[in-house]
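The form predicted alone is given below as one chain in structure tokens.
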Amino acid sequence: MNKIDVLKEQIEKAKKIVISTHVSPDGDAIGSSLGLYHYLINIGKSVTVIVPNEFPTFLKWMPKTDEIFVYEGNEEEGKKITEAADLIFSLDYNEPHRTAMYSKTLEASNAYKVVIDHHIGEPTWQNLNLSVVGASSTCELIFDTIVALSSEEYINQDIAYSLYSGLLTDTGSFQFSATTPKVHIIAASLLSKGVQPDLVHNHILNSFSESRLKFFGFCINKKMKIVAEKKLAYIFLTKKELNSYSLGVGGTEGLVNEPMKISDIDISILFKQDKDKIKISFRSKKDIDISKFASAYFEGGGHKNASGGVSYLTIEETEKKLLLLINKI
């Protein structure tokens, strides 16, 4: 039996069903969930998804982000949900601890359990592994796995809408390496059923507080240090500049692909002051794998021109290690 039958039995048997995303959710990990929903609740199934903490008010814009259940202020219901439940699918993710507050109860869970990711690693507690590493999104593996379980002809608009929004994000509006003729086709497809572009674009996109403009505009003039000889630049921002501005969930969302429009810059990390550490986003163009850096010198990874990281040294500290490391690049 090969894993879409498999799938496609556990699917029929299960009574409840719960679909799980990453911690600070973006907008693939929102999109992937979404479009996994409406199809599973348009077959029939009682479905759940469950996202650990809040996600940006950018993504609430797309069809029943209102049905999504956020755990943290809400763990004894969590818990139950995730009790009840004898389906879980793990989107966007491959090993519990991404979703940080919601790994405890996902781990106690005795469900059936089915990840769909595409980054690096090899999960080993799951049931069943639909993971494609290098794949654009999970939106696009999403869209592959409905399409196998079905057709084609089950991607409604609501669905189209969601895995659209995550496969806009994750590729850097069709910018990023992971953007294959395959991606587009899906994108085509999507469109087909009603989609439209500028509509998600300003959802996602164009849809900044006057705060947050502002924000980002004191991050570049302010905050931007560039290593010239390295094509790098580089942002760190206290816990204080974070806070005096009113941001919201996913405030930071994007502000590390600001100093990659600058023609001399290759690679681009932002550093953010959290409470007991530095968290880390790197990207890169062309063929700098930016996730090897990431991984070796900052227990991070993800793909090749888009990672994540962290520290828990000072920030006079972290920039200091930065600066020893960038020929390790």
Ligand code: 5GP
Contents of the next structure:
Amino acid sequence: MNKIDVLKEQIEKAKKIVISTHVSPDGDAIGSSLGLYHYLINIGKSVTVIVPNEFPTFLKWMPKTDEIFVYEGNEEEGKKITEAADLIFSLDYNEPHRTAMYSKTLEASNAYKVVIDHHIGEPTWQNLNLSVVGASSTCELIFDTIVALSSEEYINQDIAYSLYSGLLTDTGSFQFSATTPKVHIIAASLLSKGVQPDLVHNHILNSFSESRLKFFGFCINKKMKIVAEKKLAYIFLTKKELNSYSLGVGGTEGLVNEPMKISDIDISILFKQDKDKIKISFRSKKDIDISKFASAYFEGGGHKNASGGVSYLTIEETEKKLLLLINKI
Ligand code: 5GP
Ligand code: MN
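Now the other one: the form predicted together with guanosine-5'-monophosphate, given that the block above is the form predicted alone.
In what comes next, the whole complex appears, and the chain from above leads the way.
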């Protein structure tokens, strides 16, 4: 049996389905989850989307975001829903630990597990893997999956809005190298289903508060450091700085991309101090594979040009470590 027939059979059999995604969900995580959710609901399934923690306000306009179950703060109910599921989708991540506070509950489940993701890595913990490493987005893969399971006619306007959002965010508004002809063909199909591209763009990208934009200005003006010979820009932010602007969930989203606007910068790194760690975002241009650096030295990974990681050292120590390791990039 091919993978799609296997999936079809599992969906037909399933009484309760859970769709899960990674911690601090982004546009692709929420878009792919809701896209698949609408499809499964429309074919008559019982489905819950579970996210580990809260997601940004600039994603809350998508149809049925109010139905998304946030695990953090609702753990007991989240465990019950997960235990009752006989089919669990893992979207936009391929390692259970990427679901953070939800990972133990996920791993304890005996449900049939399906991974659909585009990050680097070869997962072995699932029952079925429909991932395509290097695809533009998980939304692209959900589009393919729905078409393969049913047909393009099943992609309605709600699904189209969800999937278009993930295509837009994960390709950096159709700028990254994973923006293949196929991505534009899918985008065209989604537009033909009634998606208004300006509406999506305004909701997701032109929705800053005044305070958030001033915070970006502060980071670029006061906090950005340049290592010219390495074409590197980096920003360290303390907890205090992050708290002194009313940023809200997802308020630093996109900040790491700002230094990339400089023609002489090929690598940008953002360090954000959190309770017990420093969360790191890496971006690179051209053929610089920053995921290797992120996984070798900062317990992370992701994509060739966009990765994440973590440091348990202090800000001063982490900066020292970065400057020591810079030649390994
Ligand atoms: P961001 O910098 O936007 O948080 O993440 C960039 C990319 O790296 C995303 O695709 C994200 O899923 C991945 N990523 C972020 N943090 C981590 C991490 O701690 N570990 C791994 N393996 N991937 C991460
Ligand atoms: Mn993604």
